[in-house]
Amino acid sequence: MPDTSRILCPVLSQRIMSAEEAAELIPAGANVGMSGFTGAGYPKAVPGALAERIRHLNAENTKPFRINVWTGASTAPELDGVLAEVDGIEMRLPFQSDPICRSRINNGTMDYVDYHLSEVSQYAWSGFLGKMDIALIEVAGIREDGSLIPSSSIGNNKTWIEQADKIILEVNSRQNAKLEGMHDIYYGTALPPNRKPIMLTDPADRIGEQYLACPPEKVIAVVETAAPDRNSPFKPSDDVSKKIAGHILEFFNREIELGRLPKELLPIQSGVGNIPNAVLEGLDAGPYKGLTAFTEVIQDGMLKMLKSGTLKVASATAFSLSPDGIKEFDENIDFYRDKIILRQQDISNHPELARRLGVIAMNGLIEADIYGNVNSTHIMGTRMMNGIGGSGDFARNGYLSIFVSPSTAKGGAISAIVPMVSHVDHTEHDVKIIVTEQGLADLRGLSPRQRAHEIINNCAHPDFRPALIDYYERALHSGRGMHTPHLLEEALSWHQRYEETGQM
């Protein structure tokens, strides 16, 4: 049963109601800002109740009932999945990873806006997205004065609470009460020309408040829940991910020897997934001590690094832990309390902070071309996978931008290295390092033709390397522009061939 002691504000304790009653307060066409980031801290009861309401209403009426859903990043089946299943989402932003959402986006029945995560709050403040009608926010508790104890993610919650006309709170007693105090909510942001420097010079710095300010008069409903975050286990490191991690660690060691990185490296940013976790495991097994992280999410690998002393502090906006990772965190939260800081995403992903701190950014790719352009969002140029997330925030502004991927996909039918990417998320100007299990291409200081040699020879799978060399050499002797040689009539032929035959 929910622990009612989590709601200590007398005024807000009078607004407790069921999820079904709260869902009745959300009108069709509303812009709804929901909490949640990488499967952590999302509302778990009201979205399901709203989906049931939509299901019944859409069965009775010819005009569909849909809302526009804005979040921090991806959520979980209890939010994105249930609402997409009943065709209840008109517009989704700024990032998603739900298979039903993805299907609707790609069949054209759901609109989707893919934003850099650092920019979403600014767009909302500026009015570019329209007026936010309702914020639906999960919290770990409500204090006597009405301020909110944030949950396992912060994301855009500060902005949603500020921007929304009305607020619905889900108070989740399943969230560890000792999360209180781990958050750092910065209230010094502003729009131009009123911006001031953000006084954060180290990932360990605390510059804000522990709680979210929330005007009680805006709160129209409080719903009690006791449900866990939905996070999937990570796969054990396989040979491919271990080889990729090995190439990156060898690169770090060389950079330290050359004096281009300190022995404590620089603050680490890591995307979510099995390969990034393998890199973290490799760092933990290496000679490194006293590292820091300035990133979006705390993953299992970072908990292990904090436990061993490899990592001394991790700054993020959310957790993204496996079930085993959640158990480890809950059982040892007293150890982690002063080593983990959760911030809102317009600070965790802030481009100026990433540039000033000198972040080492490590993110995944779908495909890269022979000149270093990266596609991290679209399958075959047209079908959305998840979104750009925070990768662009860090890749463009970090000290090092590293993109990783296995060299092939679909059992070897697809090459991750292609003549020309079918969609560009990160231009060659923002991509410094590309790594596959085949090797590492350091693109710094290289011309396009030099980059092509590095990428083809070091990163392409041997099955595709001869065809890439053939394409490049024929482009080189085509009599066209020599700066970035291409055969325009063939540049996307690999993708076309896959669409027609299932094999590049």
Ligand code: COA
The other form holds:
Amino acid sequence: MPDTSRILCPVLSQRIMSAEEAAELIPAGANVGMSGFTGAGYPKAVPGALAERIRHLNAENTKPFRINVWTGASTAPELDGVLAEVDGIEMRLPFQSDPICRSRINNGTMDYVDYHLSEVSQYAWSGFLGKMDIALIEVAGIREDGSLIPSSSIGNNKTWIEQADKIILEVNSRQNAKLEGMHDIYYGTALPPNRKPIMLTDPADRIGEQYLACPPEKVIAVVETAAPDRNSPFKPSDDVSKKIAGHILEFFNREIELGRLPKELLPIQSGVGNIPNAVLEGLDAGPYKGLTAFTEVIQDGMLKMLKSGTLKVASATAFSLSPDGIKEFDENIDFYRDKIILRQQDISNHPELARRLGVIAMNGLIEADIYGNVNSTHIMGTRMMNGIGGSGDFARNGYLSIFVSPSTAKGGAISAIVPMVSHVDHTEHDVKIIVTEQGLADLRGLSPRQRAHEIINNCAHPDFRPALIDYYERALHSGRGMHTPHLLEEALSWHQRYEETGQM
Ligand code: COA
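For comparison with the form predicted alone, would you give the structure of this protein in the form predicted together with ligand COA?
Let us now look at the entire complex, which starts with that chain.
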């Protein structure tokens, strides 16, 4: 049952209504800024009611009713899934991982703008995205003065609330009331030329406010909900992910021995996905104590590291927990409260902060080429998987950028190491280390030709290694440029072969 004790502001308690009534207030063509980041803190009721309304309207009218959906990052079936199913989204930004959205993006019925997550807020402020009509934000409570207790993610909520003409709030009493006080909302951002240094020098620093400021006069509806965040469980660590974690641990230990990393490492960032989560489990089994995380999401692996003392503090913008992880967090929130700080995504992922702190960035890849360029978003160069998310924010600006993947995909039909990537998200200049279950390629200080040897020999699967060596050798002796040798007519032939035969 909804818990009205979460709505303490007298003015806003007058605006309580049903999700269906609130959905009526969203007009066709609106730019709607929604809360939500990796399956946490997204609105749970109004998007579904809006999808129903769109379904009826579109059955009756010839002019389709669609809206533009801006969020923090990915959400869940109750938001992206239901709206995409009724073809209710004209344009989506800045990240998604929903299967229905993905198929609409790839069949051309939905436009998608894939942005670095730290940059979305400044783009919204700069104005070229257009005016935000409505912010639809899940919160854990409304205080007497109208300020908001944020939910299990912050994402772009501060910006949406400031930018939108009108605001709809979903107050979710299922979110743990003890989330109050875990957030740190920084009100010192500005557009250039008025920016000032952000005075954060340790992941544990608090530089802002615990609550989101919200002008009550902009709030047009308050909807009560009581549904949980929904995230898929992580796949258990398998042999491949354990080997990848093992190579990374060995690398860290060597860097510590050589005096190039402190024994507490540097603040770690770990991306979404099964492999990065498994790497965290590997780290937890290692010899480390008192590490810190300056990252985007808190996965199950990070809770375990906090519990064991491997990690002492984690700064992020959202949780990304499996159902078991949510249970663990809820039952032990008193333990976690002072060890986790949630910030808006333009601060959690800020390039200035990632560079100052010297973040160790660990993210997944779809494919890497023999010279170290990485594709983390596109299948065979054309089909969107999820999006770049925060990987570029951290990889480009961190101290060490590590990319991880199994060496093959689809039962061995696809090599993750290819002659030339079919799409580039992270260039050879940003990628420092590549790891597969086969081994680790440390690309720091190496020329392109040296990198090719390191990547092919250490990371490629033995089934594909001879063909990669053959490509490289022929490119090297082709009489063309020797700096980054390529056979242009053949560079993407592996992808073409896969499209034609189902096997690279
Ligand atoms: N070609 C085709 N499909 C491929 C592939 C390739 N080269 N490499 C991986 N895949 C497929 C896998 O088969 C799997 O598909 P399935 O779910 O149908 O089996 C899927 O991609 C995920 O691969 P998996 O090996 O399980 O890795 P993951 O869960 O760690 O995800 C990324 C890898 C790259 C998709 C993921 O890390 C991502 O979206 N990254 C971009 C965003 C990001 O890095 N954010 C980090 C900041 S939080």
